[in-house]
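A single chain, nothing else alongside it, follows as structure tokens in the form predicted alone.
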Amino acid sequence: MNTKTIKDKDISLIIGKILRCGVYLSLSVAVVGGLIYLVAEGNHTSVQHNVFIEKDENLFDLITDTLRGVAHGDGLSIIELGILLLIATPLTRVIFSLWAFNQEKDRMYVVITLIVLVIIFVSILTGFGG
């Protein structure tokens, strides 16, 4: 007797739903977000993309900054905030898929993806400066 509630099927369908929602709806924040600031900064011409400055922040500072800026219409907070949208995709695809494997009660799989969870967070902490 089958006693999956959810089939593998559904999960794979449900997780390429996710990928691909979630690539549109941050490419989507980055375009309007970009739109914005060439209409506010568009005559602006001292932007030099040939430096690079690396900003050592942390991670929930980055976050609390970007919604202070999309609060106030700030076209770069915007487009951010997509990026920050992109990166959180895979991260959603894989909570999802941690939930999915404790539904079919999978345990081998529950703990490979908490292993995944821990490393991604780790490298998401520890990448943005602690």
Given for the second form:
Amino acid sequence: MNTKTIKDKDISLIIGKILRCGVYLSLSVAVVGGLIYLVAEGNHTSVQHNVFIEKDENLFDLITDTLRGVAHGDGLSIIELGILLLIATPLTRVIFSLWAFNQEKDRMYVVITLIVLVIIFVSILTGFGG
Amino acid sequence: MTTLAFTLVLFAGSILAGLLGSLTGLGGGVIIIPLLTYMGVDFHYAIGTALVAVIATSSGSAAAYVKEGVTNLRMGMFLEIATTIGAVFGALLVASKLIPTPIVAILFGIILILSAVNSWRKKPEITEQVCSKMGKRFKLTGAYPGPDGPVRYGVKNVVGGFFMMMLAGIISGLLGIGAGAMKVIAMDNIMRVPFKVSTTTSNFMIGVTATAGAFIYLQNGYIHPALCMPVVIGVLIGAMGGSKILLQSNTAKLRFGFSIFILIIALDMIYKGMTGQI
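Right, the form predicted alone is done; let's see the coordinates for the form predicted together with the partner chain.
First the chain shown before, then all remaining chains and molecules of the complex.
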């Protein structure tokens, strides 16, 4: 019993680290992208974003487009990469929990974590529909 | 207005939103939506940007709470089944245009009022050791470090809490907010979890809930990098400043004043939705 609580504490510490590093990393990337974007386009007349342009792009295309833009040093693409990293942060935490519950041989929570991952996967799949 | 000026105004406004959200306990994401709407940004972009801001602020503060050992990781994971299902459903409701935008704006105003009123309530400390059968079966009981060693607690009404969480998830996916107040109600009032545990665990869950909705927003073009960059960074700076102020002073009056301000914004959003200005 005692060793188990120590292990739970380690898991908490690692999860805390994953979240903090994820936020710092994604924001640093977004700041770099933001500076490049503002240097390039800061003096142009602003797009007011008052008209919504709907997109129907699946995650795979979105990531490839983003990476292509990053390779060209495009500011907005680098910000987009930061946003993708930010969204991936809680997901990384869930995947780590899956590993941790498996280490603890807590089969019930391995299944519960898998269910959460499947639901998130379904949300990604909705972009591949049309 | 040049892009630089627009970005700077957005950045300054987001710092204020983060500060306000942290002082009132509502979270920065909620206040981003009216801020962007007042600046003329389309409502779809407003909720997309807010959801990204929510992931940043909740992950940032969850990182600190988790280390203290108050967050109940198993309860969080178990209830995330409910919140993520809700979030996917809610985000699909918006993306498929089943619910018209003015209705979403009105709903946003109502949720904002409920959250503001909820932040005034005094929370009694619950220390019930009894635990329901469901709570035991899913290993939801826990303990958090108190001044005299660990404080143990039980969990009640798991099914009721689960459904309330699903509702919180729908609201989160529908409005691009964390719906933290509803998560706390589910855990506090229904499941009878101690306040300390419910606030930290709800904060912990917000990130994953928002992520489930964010993938749908992302693929439908709700998340625009030019808006997200100044907003997310600004809200985080504001939220950090707010938590410092909270530690230093007795902020009861300040909080009350701000929540009146938020009520006015909420009523205005409802009015704009009803008159079709959104």
